[in-house]
Amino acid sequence: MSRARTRVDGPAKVAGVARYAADHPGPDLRHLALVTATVPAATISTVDTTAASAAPGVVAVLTHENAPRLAPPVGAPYGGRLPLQDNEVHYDGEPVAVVVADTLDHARAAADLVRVDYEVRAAITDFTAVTDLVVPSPPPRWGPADTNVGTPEPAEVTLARVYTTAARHHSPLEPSATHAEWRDGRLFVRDATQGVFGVRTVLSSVLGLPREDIRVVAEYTGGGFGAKGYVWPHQIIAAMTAVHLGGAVRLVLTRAQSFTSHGYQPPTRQRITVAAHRTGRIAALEHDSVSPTATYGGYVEMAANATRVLYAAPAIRTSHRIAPVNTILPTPMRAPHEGPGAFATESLMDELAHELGVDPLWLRLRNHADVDPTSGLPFAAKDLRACYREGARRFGWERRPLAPRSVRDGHDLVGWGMASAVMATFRFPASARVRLRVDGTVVVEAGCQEIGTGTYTILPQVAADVLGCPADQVTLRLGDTDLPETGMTAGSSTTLSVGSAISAAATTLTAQLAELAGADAVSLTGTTLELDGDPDRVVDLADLFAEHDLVEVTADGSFTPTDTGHSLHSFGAVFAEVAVDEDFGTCRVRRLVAVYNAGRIINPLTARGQMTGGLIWGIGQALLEQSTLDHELGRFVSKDLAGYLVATQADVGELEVAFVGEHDPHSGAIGARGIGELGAVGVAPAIANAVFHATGKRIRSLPITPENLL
């Protein structure tokens, strides 16, 4: 049953009791400061550490000349080159040395004294200038790089457009930090990560340590958005230094280093073509996307994924290409793939509606896909039509005039736009354990992370629902490689995947309790068990446990994704109202209404919070966020939150979120699908379409700035 429940971790976070990776003290703790490359492509000729080594409090300075040798990383996503292993530089900000000192101030002061001389090579940072594009090999869960299904029909209208999106950075509130301690032949790590097991796997392989000798803990992670999903060089440097020197060390990235140390969302250049009949029916779709990757790795932004599934078309062709450049490897960022891609797909649909002289919502309903148009599979519990209907009703869409520049409010031109939202359903293997103690306390154990999404609140609700007890009776232990293994907390996968494992464990536990009590079924209420749904038949836990000489009852459960024969996606519809100042070109989002179809909603309160955050994220994508590269220097221009703009309260108008649809029986055991990524999809094109409706000017490049509109 879906129940609103406030965040159980809220008081600890507000009171400052919740401890993050950099908050834990340690005996004889030493501090690390990175020295990073100031050029994007070079060979290091000399590293002078003389002054740094003699500085107050300095314990050691490690460079490629004296750092321990590392083995290749295997078994988990790794996003960088192995640090301090050679004298080559492939991107601005790459670590070239690390200073170890007794205090953070001493470490950073000494890091400024390290002198590095380079033999600079020509660098390429403009991906649009790369002519030798690479056909990528994306992970299987992202789908193939290219698809081509069906035969195009003759059409009366053809539109071909190019859309671009900007490079963006994750900018979580908590800078990445790693606290590593080597004691008695074992490595203990506290890390700001979205996946403790991936960190353990990479550290085991590069350091040559048995996995059982490494423990990684992340009880709280202060935002990740994808930046803390892969393992990056700074995590290896901290662990390597702890093993090399012994004792405990801590490495906290500066805000500037956060822009060059754990990936970014790459910009895209997308060419998309639609052919259609005058009746509004689509005859063919083509979508080709190019994005940059690192010179040493092959990340691909699968921007055409949305086009593959959103609309019924007799022919759909998509492709992806990557261009190697001298930056750190890009990485998933909240709403990867569909987020940048939907801007092109949904902007083009709006352009087609204008060309045909029809309502944009009508056009989408006209081309609604009842089955996945690329795979041919039926969708799992899809109700996008209901999203359209309910969103339009709440927004008042029927009052929208068809012609652009029809509504004014003083100096402001007012426009209404809408867009579809879609996100693939990511699922990872997961295991969990549920313990029932004699005092009625239920403890759920799973090694996933809390990254700000409400995991501490939601997963106990899943167990409580199966056990029949109040959620307050259940506590959760997470973020520890000593607990049952899960996938990383990414891709909006945790509630579905780990929740399914917890449901399985709780189901097994109730069966065990029923057998102990001699009943067919039991439900837990406080310190008693109700038997077979009869409130007059109860047994006290203390008596039952004593009868069987038990202290607690424990059950394990697991979830393994299997082929369901369905296309697994979540959907939504986003409606936007904007006001554009005709004199200054400034755009304000007055209101957003969004309705989503994502299976069972476990907790409507936290779910609404996730989608509200996604809408705000989308406002940033549409109007503010861009990481500009200086192609002469080969570096991002603004490596701080003064130059990289994110949406603040002043940028956000009225937000309304609703859900439709119910249990999805195909994706997992609990009927839920992921929602966190979905909330950031479709917002930018809805805003861009509203800007066109307000001004009559079509903007095909994000972010939309006053310069674009004047």
Contents of the next structure:
Amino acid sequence: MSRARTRVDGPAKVAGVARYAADHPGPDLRHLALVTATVPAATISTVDTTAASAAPGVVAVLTHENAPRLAPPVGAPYGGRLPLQDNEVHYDGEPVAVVVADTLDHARAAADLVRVDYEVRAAITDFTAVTDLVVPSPPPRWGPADTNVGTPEPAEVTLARVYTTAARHHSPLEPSATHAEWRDGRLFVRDATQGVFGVRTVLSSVLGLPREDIRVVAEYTGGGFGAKGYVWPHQIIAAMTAVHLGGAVRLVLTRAQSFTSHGYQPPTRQRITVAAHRTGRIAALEHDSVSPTATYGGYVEMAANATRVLYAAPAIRTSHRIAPVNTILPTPMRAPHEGPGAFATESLMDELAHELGVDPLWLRLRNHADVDPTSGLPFAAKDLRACYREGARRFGWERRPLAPRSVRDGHDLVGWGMASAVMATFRFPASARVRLRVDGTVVVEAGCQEIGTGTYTILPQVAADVLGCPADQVTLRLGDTDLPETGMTAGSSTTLSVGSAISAAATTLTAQLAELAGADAVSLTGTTLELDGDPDRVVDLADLFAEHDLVEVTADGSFTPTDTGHSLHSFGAVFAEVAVDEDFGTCRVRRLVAVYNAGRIINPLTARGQMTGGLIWGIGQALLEQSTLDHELGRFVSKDLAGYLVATQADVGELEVAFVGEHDPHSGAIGARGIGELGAVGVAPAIANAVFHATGKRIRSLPITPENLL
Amino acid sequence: MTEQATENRTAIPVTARVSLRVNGVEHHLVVEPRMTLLDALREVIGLTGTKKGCDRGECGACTVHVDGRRVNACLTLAVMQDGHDVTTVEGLGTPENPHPVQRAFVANDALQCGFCTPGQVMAAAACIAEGNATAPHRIREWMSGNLCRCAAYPQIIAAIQEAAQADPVDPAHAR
Ligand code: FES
Ligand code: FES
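Return the structure block for the form predicted in complex with its partner chain; the form predicted alone was the one displayed.
The complete assembly is shown below, putting the previous chain first.
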């Protein structure tokens, strides 16, 4: 059942009583401050900590010379090099020392006193200058690096284009923070993370501690968007320091450090070609993407994935290559893969429509993929046609004049554009426990995270649906490695994966209750059970539990993603209206209408927030966000929120969101698919296509800035 | 860092005395003179509701009221607010007894991760009291100093409009 429910964690968050990782005091709490490399490639010749060590309040200064030795990380994604283990520097911002002091002020002041001398080596940060490209080895669920299916048909029209997207930084509002305590041979960590289990796995392997002796907790995470998914050096530094010195430490990254400490969305250079018949049918598609990775690891942005699934072409060839550069490892960022990729695919479709003189929406319907054109598998519950139809209706698309530069509003050129959205459905193994107490309270336990997507609110709804009780009767405990294990809260996977595990646990629980009550089915209301749907047959939990000598009834459940023989994707259609001031080149997004097909929507209120948030991320990708590298200095130019522009309140126009389609029986047990990433896909090409329609200028490089439009 | 800089650093007076009235409670602090109001609230007084998103005036997560006006607590030193009245999000309302703005934020889903929320709530209360919450475009402009990376922006506008209607101008916040 789908029901709008306000956030359970809302009251605590609006009152400022929700405590995040950096908000926990402690009598013996010590503060850490990082010293980071100021060059992108070097050997450290000397590191002088004399002044820092003598500064007020300083307890210790750790460098590669005196830090504890670490073992290689295994078992969970780790994005850095092992910190403070050698005298090598592979990227600007790499940690080279950490100061431990009694107060934050003292730690920061002493960090400024650490003197590091470097033997600087030649560095490369411009991935387009790298000649030795590497074939990546993506995780299997991302698909292979290259695909090639079908035989191209002879075609009358061929368009070959290059599209580029910018490097972007996640910039969650909460800077990463790790609070670590070492007491009585056990490590306790409060972390700003999207995955407590991954943190525990990495810390266990690098520190050589058994997993049972490590507990990682994340009650609230102040946004992640991918930055807090992999484990990064700062988390290891905090934990290592706590173990080394004993007691409690807290490390909070500065905003500047957050630009070099937990990855970024790599820029992409995408060469894409479409061959088509004059009838509008696509004859072949090719999409080759190159993106940077770190010198020490291989991350690949799977930009060409969008082209693998979107259109029914008789031949589709895609490839990905990576170029090692001297930056920290890139990492998934909302929305990964299809996010940068759909800009190329969906801009090219607009170019083809213009070339053929047809409506861009008609062209998409003409080439609609009824089955996954690369794998040949049927899609799970796909209803993209309904997204197109409903989006066009709400937007008023049929009133769009075909020719660019045909609408003016005072000083502005007005344009309408559209694009498809597509996102692979990621699923993780998950487990959960549901407890029913004699007072009727239901407690659901699952070690996933609340990063703002509404987990605290939505997952109890899943359990309540199965048990038949109101969601308010259910509370969720999450973000704790002492709870049943789940995957990380990333890739829009949590509601689907953990929800399926909770649904299984709740189903088992009702079966147990039915057996205890001697019924076929039970439904929970307050402190009573209704038997077999008969309002006259009711038992009191107190009586039932007493009869069987129980204090609570507990059931476990799990979800294991299995191959259902389907291609699992969510879809959408995004329509944009922009106004471009011809004199200033400024582009404003007046309105966006987006309609999505993502399976069952459990909570329309929080789902709407996910989608409007995604649309605004798309506005940022289209018009604002870019991290520029200075290739001379080998570092990002603006490590702050004044230079790295994210959308503000004033950048947002009218947003309209709707969902079509219902229950997806294939992806998981609760009919839902992921939505959070999907909202950030297709917005940038819809805007770029609207800009073309407004101005006649085809911008093939994101973001679109005023100088492009003058 | 040179020797010179090291000496200068140690020549700075070590502590200063500050009296702050925070949420109606008098606090007498001995702080490092360069300590921001934000660090004094969070690290010394222990009020962690006010968040640090950037520590340099770019995000608004640290918004508090000083004598009824909204201020980025990271952009002012604790010593500069000696003798002044500071209201933090904890002083505006509680989960059990929320301020109308806080209630409207929950009702309109004007938050996601919640990290910007204390700053948004404080800025919103001030925005209403200033008389700037009259129309959506005006609220957008006057709330643009508060970043929300989750981008709950439309919902924040809706919440502020609702709260502004419920509570036109709170005289306690009038400038
Ligand atoms: S922390 Fe003060 S404005 Fe960002
Ligand atoms: S709610 Fe996450 S930054 Fe605003």
